[in-house]
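One chain is shown next in structure tokens, namely the form predicted on its own.
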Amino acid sequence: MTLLEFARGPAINAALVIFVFGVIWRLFWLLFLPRAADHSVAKLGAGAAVSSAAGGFVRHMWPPREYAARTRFSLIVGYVLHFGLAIIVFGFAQHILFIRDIFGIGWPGLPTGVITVVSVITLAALIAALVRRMTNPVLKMISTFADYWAWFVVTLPVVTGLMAVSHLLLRYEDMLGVHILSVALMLATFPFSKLMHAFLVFVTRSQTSFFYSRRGSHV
């Protein structure tokens, strides 16, 4: 069995299987974790729960204006990377090529140099994102172990992605294995690192959301 092979066989199911239970135990848990019945008496012209939880997902999608200077950067950074990412994996036509192999589904790609130059972009937002966690004061002393370790499993892929569609270091195989095995192990991290924001940030902004809403507050 070659290399590539293997990634693309056991490696790749067995990180989508951790993956796919991962991700359901970890929302089944968050869900259904026992908590005390709130008893208070929602405030005069506190919203709907649906609405009040989606308009403040809406609101925190940026900060407020006082604070909008001095959190530019990771807000240009953080869409920048966010959305890099959400268009080479669902914009690239061998992922998408990918996605309908397990689901059924497909959708036009978009062309190599167009994901070429979007994952260069990516790199450097992600590359800044490091920078600045490593530079700053108050985010050196908080960071830990597992934020550097998300952000390695993430930019792992960007990388031999880019190594494996401009044929560097090895075979393109070989080369397309490894970034085959890297987004493997990023997959298989996924459920128990802080990658799980990605799925976790809907639930728990909507409810900060509606709890402030219930009380009068609408920040």
Contents of the next structure:
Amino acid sequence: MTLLEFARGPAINAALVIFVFGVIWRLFWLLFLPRAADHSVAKLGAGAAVSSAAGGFVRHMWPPREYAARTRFSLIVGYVLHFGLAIIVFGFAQHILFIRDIFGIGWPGLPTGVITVVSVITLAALIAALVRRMTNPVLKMISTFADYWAWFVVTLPVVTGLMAVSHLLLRYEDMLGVHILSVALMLATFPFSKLMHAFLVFVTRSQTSFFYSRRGSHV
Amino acid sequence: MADWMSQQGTVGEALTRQGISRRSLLKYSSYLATLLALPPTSSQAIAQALAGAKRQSVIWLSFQECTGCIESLTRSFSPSVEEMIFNLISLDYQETLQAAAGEAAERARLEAMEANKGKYVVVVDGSVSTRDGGIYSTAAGKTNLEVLKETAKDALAILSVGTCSSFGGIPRAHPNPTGAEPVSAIITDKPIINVSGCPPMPEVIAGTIAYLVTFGKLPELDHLGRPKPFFGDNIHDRCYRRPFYDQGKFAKSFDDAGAREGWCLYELGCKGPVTYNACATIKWNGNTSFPIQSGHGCLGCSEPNFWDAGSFYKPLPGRMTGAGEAVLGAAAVGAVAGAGSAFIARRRKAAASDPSASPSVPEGADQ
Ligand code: SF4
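Now that you have shown the form predicted on its own, what about the form predicted together with the partner chain?
Below is the entire complex, every chain and molecule, led by the chain shown above.
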């Protein structure tokens, strides 16, 4: 069995099984957790649960003016790398085929050149995020292994994907195998790492917004 | 097998006997130089070396195969390739082509081995059965396994022609009932060149043999033992449909508008990006076409395990096999485990807020 066969066969399938198990386990656990009833009386003008949660979620996407200068760097880097990753994952024809293989749905892809440029920009944003995490004293202090691990498992597929396309270091088929294995590593550790924020961000931000809305504050 | 095929002497003498002019030799030499990516000036030197070279004694063994490899060579579109190759070698044993049969054929092999001890090249097409002592493929009462070991013992080198002898090929595909193995899994003390392909390209077989005869040494090989001049690039990097791949223009079915426009066949399962061979450059049938040009994706036939690497029509990024049931099972187990974890948390919380359930202070703990 070649490296590519191992990656396209048992490795990616095992990773998918762990991914699905882990994500559903965590989401179910969270949704069924006991919650303390909120006995407070909602402030006058507090929005309905859904609208206040959704409104707060949208407002959270951009910092208030007072913080604009202080958060500019992380805001730009954060947006670039998140949009970049989304374009790579959902815009590259090869990745769409991978998704189609699992979910049975597909859509037209972007030209390889566009994806290559986006990948390089995304990689630069990822490196910038890491450098900031390692140099900013506060960020450095509150960072744990989990933060670096999340960075590592996201960056590895970007790097190996670029290397496979550019025929760097290994033969294409081997680097493609390494790339798929790196995706398998990301998928298998996703539910147990900070990457879970891809699902939980909707829950946490909406809930926070709802709480504050009841207390008459719009965050 | 015609007599001249197995006569010794120099290549020049054989050509004269065949009435092949020096001009034709020069033409073939420049063709060879092009195939091997050598500078055009080297064709003169190749012609000279070839004319003076001794015809290479070759013993051709056919094992678990479909005869496609030898058909590919002998029915090559350009007869000059076939004729030329048989002028370069003295084919002392080949079951498909030789007139002799039975004991006479077997004797021919043993005589050729004795006469050219240590100097003959063994060409093998087909994989070798190894299960139960190799009894699933025999000829003249001997297993292929025995014949290979016996013949390879005094050989100069071995040329595995075709994917079966190079990597096991279709006979080695799951469940491999005969225990088929490639030559390299059995013979480990001789230089082996793998000319893979199902079938291999006639020009590649001929070019490799010509290289051996001309330069008296093995060509540079890749990590799978294949001659680099022919297997150095993958199909994808030399494919004329590549611009469509780069633009993201893919045919979705074999007869849609994209297919008619000649768009890339990646989504239809083309394995060109992971397949190394000369199809896209030399092409088949006298440079007429190759599978991708004829509208079908590359099957990856010159690569190990190509038969077991998932469907030919499944795109490369797709998984070789699905895991539908396992994934559904994982989702169900995840849901139960999640609900179970939450239930345990609820119980803990309830226990913590129930004063009657709180642990009693052990006697004397306040002292
Ligand atoms: S048809 Fe196959 S080899 Fe040609 S560009 Fe498309 S994927 Fe590559």
